[in-house]
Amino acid sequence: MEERWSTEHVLSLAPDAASLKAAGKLSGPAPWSGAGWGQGALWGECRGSGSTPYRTVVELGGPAYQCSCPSRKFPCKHALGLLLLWSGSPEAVPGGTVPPEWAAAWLAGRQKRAQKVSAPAAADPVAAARRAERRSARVAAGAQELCLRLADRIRQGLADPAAASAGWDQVAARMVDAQAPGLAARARELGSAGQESLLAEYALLHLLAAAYQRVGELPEPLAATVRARVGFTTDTAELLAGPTVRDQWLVLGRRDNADANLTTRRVWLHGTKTGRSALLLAFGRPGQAPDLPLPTGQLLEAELAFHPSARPLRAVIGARYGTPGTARTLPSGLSPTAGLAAYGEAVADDPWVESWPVVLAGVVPVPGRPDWYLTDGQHALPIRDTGEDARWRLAAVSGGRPVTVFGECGHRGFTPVTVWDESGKATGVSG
């Protein structure tokens, strides 16, 4: 049977703060009825506004979620209270029962088609081919005219900020109809560069706009970091068909960020055994929150495939095995010169990466003017692109003792994530 999951865990689920602040009035026992646990679900009938409770059903293998209320939201405050009240009073959800007629019905239905999804017709290899022909030629030829504007700029000078970033909507709108996503994302942020990094960001433009255009002459590593810079990807299931690596996997820590279209969920593990580092990431329409409800801390045994790279990182979940546990000692982890020779040896194998997974250990958050500080008495970091509510949580958990922390180290400082005290206790300080 599914082990109770822990209260993180939970809201590790929800798609908003909203969501999460209405769950939190719903997790007691007062508003349910009926509620139940058993056969890889939970269901719960819920006394709202109107005269018929609303009928909850979360299936947790996925998890998926079922609700009769009429928000648009997944899971919807009902399914998040629900799981509150299951994970805090187990008294209040008895396991080992069999779900009611309404609830068991949602669920056969899920399974019946589940079992109709039929395997994907086999593509066809000869017009993959030719289809990945006529999008290098575009995306070459969108490298040349990339390197082209870059050179016309550099001869008129980056004296005046204005003249140099203007124009580079335009240009990252050309790289998109040259099916290069990732020169066009590059490009477009030339346009707000500050002037003390602008002439570096054009080097690293230049750099990748040429590398594409040389990428058959590149080590393989190399040709496939620059492929992936350029904006080519890999899919999921041609990457778990491929080598994976089995570990117990320590969560260290999760970001989410949102805008108006998309949020983005950034979950990085540390590979007990093999020590290896790996980046999932997940993405969730809006009111709608991302998969990857991994909480900080968890240890799940599973098998990651990683994105080809110089330096492979990024990675997808594939098979995982037994029931996660939770880590109970505190991560190793480096001082801050050694975690910014990590970051640098990364830089050497992929000049374009912007920062790299590091756990600090020992080091203490020091407020500064105009930036804060993580020391470790010798030697010390800048916490960058953090906001200040973050900064002073960092600092309450610390209490002027040496900490751990997680985050990532880049040549702009340091972005914490997850602090953990002297108990063990992990704390997120993303945001």
Contents of the next structure:
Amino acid sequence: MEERWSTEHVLSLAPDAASLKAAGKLSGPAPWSGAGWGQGALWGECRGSGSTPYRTVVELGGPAYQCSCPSRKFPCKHALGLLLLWSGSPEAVPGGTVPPEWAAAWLAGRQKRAQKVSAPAAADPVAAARRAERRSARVAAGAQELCLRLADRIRQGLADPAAASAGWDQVAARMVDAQAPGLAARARELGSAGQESLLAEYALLHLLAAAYQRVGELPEPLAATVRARVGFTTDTAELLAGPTVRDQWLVLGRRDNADANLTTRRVWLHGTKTGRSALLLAFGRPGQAPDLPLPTGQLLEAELAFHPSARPLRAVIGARYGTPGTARTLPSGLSPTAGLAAYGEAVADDPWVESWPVVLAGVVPVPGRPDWYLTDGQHALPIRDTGEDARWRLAAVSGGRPVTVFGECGHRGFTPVTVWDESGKATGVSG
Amino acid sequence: MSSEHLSSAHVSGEHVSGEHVSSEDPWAQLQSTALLGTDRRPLPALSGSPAFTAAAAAVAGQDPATGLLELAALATVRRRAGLLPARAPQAARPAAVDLRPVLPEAAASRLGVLLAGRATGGGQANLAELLPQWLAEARARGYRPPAALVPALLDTARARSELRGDVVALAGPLGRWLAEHNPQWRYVLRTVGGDSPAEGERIWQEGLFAERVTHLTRLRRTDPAAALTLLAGTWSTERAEDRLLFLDALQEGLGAADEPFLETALDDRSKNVRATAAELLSSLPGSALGRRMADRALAAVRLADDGRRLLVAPPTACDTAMQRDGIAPSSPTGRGQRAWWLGELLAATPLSTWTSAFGLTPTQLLALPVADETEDATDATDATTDAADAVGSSDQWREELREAWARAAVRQHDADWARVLLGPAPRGARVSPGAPAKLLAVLPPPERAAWTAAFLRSHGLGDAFQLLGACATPWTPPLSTAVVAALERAAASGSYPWSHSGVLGLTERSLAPATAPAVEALATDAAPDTAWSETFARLAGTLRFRAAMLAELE
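Can you now output the form predicted in complex with its partner chain? The one shown was the form predicted on its own.
So here's everything in the complex, that chain up top.
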């Protein structure tokens, strides 16, 4: 029997704050009738303003949602409300029941579609090669232009901060035109970089653009790193067709970053047999939750395919095996010194890496004004990019005693994602 | 060559730390050249490690700006790859160990929902209403909340001060530890301060007014004498309106030891303080004020020689002694002076005065006809004749007596008198709900519920709000059933739910969860898509939620 999801898990599926609010109103038993769950699905009928109730089904495995309402949000407020009801009021959604016909029909149709293997579109290899060649040339031209612009600024000096950070938006737009989104993003960030990090950021961007101009001469793993950082992507299907790593992966934590146009979800995994770290990314448009519902602490047997790199981390998930379990023990971890050394090793392979996923064990969060630290009593890492609420949650779980913390360790400090209390219970502390 | 430390100064991006960066450091040299620009300053001849010297040679002869960028990239990567952690800061001592059992899993996620109900601001007003119940229940059962939820708990009680007592108790030692580190939660330290005398003294001397009242009230519960000492210590320097409320707090744990202090308060500068002191003394069994009142009362009301009537001779003046004992010389509502004095006098007289002086039970006393002393000349041997011939003033005196005894019963928490004064729940005639609600509050909870249920059966919801408010929660099953039946009648009579919104709000919080099926039946039977069907459906939902919420805390 599957477990009911936690409320936090359900909340994380919400596409936006408005949906969350609307779903909150539907999370009580009042509007629902015929709600039930079983056979990996959840269903119910929600009375709205019209005469016919909306019929809502959630397939929990995907998860996938179906609702007869006209909303274009996904999942809609009814699906979210039903999930909240199921998670928060077990008495209102009896388990072990058989779906009614209307729900069963959709579920059956979904399974059938899933079995159908989509035939890959016939590709024209000659045309594709020509396209790739054209793009390489454009990116190389863009990279050359970027090198010149960076050198120009150095000639004039960075002393005037307004001048040093002006104009990079236009440069970024030119890099987008040159089909080099990675260069564009870094160029845009120069516009807001602080005086102290400005020279470092100039230098690393210059290093990247220069490296791309001679990418053919680089050893292959480094060349792959450069291409990925410049903005070339590899298709998921193509990656999965290549070598994969099968392991029992432990979900160490996740973080969602939302801006006006896109929600990015990062999920970090740790291979319990191989010891490898992996980062999965999923994106959601506004009104759509990133489709990567892996709760922290889950153990899943799966194949991962890593994006090629001198320091592979980003991966895509392929075949999964069996039913996911739940980790009952704390992940093992490092000291702050060893954690920072792990980042140092990553930098040696990939000069552009900002941080590396690390589990720290036996560290105490120390609140401070302004800087918080994680310390093992000998050494300490400053806590960075973590909001007020998350920091206090971290402090509360610790209560001044050593805890295990997963996060990103980098040159700016440590950004916590998950903390485990002494009983092994995980709490998200990102944001 | 030094590795660099990941210290706050160095990574904050504010300024270059002087600690590890000497003028010989390649990074510093590159940085200062970059600031001025290679047009103005030549690329420095880098000293330092052999790697840098070699790299510098490799870029020599190139465009100096490009060379500088390449050397800066090398220096950046070198710095990042070789970072060392900062020195450990002084860690605070950990929170005291909390030995209470942790909340059951389901209750913990329920708490998350209740707290998030506030955070998401959705239209779930009933979640906010249910949180206090949940907190009180969880506290009573001695659970420890999951640590990760304690910050959200503390935030909630920061905004809703009525929750602080329960929240601070629940949060326990972790809550105090967090409050020591986060000034936004300072109130926790003040709320729990009463636990140590020194901290209590500090709150009393420096705290905000509300915190001082809370502290005084809490201390009265555990150590009334200590609380009195605290109050007496600063009494003469307190403002009049503060003195009034501090005095009010003495109701908690009132006892004979308080009498001397209250007697001096009868001479207070403030009229309201004097009146409150008198009221407290009048509810204090065996007080000197009670005896003085009894003397006056027995002079004003006596049993006729035949033992079958009460004769009333209201005071003819309000002397200074009476005024000192809290009787105002004139009525605020402009009633006749003698009647006003009599009412005030009787309300402050210990009820035992009557039963012991006349040898009658409350029931017998209340059944007696009442006559004016001056009319006693008219010979009335026959009780029925007497009632029929009674002049208006006698009837009035009887009402005055009842009214004053009712006030005395409420003030003295006398259940025997309250029961007799209330009588069985009235049928038919409309009653004014104020006085019964106060008298009800004196009765034991089961009696209160039974009386109110009987009232609802004959009167419906119309005047029931205050009565229901006086009943203990959750309501007993019979009272709950009576409320549901009254709601059903209200729905059938075509009234609107919002005209009963006060009662409905109480009902959501107080109705016995066992009543949920009956309410659901009402929701099903009500005409669909009407205000009543929605009201009943929401009520049923709330009841189920409450039942599940309390069951999880078992």
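Keep in mind that this is a model prediction, so the values were computed, not measured. The term rigid core refers to the maximal set of C-alpha atoms that superpose within 1.5 Å between the two forms. Numbering follows the first chain given and starts at 1.
In this overlay on the rigid core, residue 70 has a C-alpha that sits 2 Å or more away from its partner position between these two forms.
In the core-superposed comparison between these two forms, residue 398 has its Cα shifted by less than 2 Å. Relative to the superposed core, residue 37 undergoes a Cα shift of 2 Å or more between these two forms.
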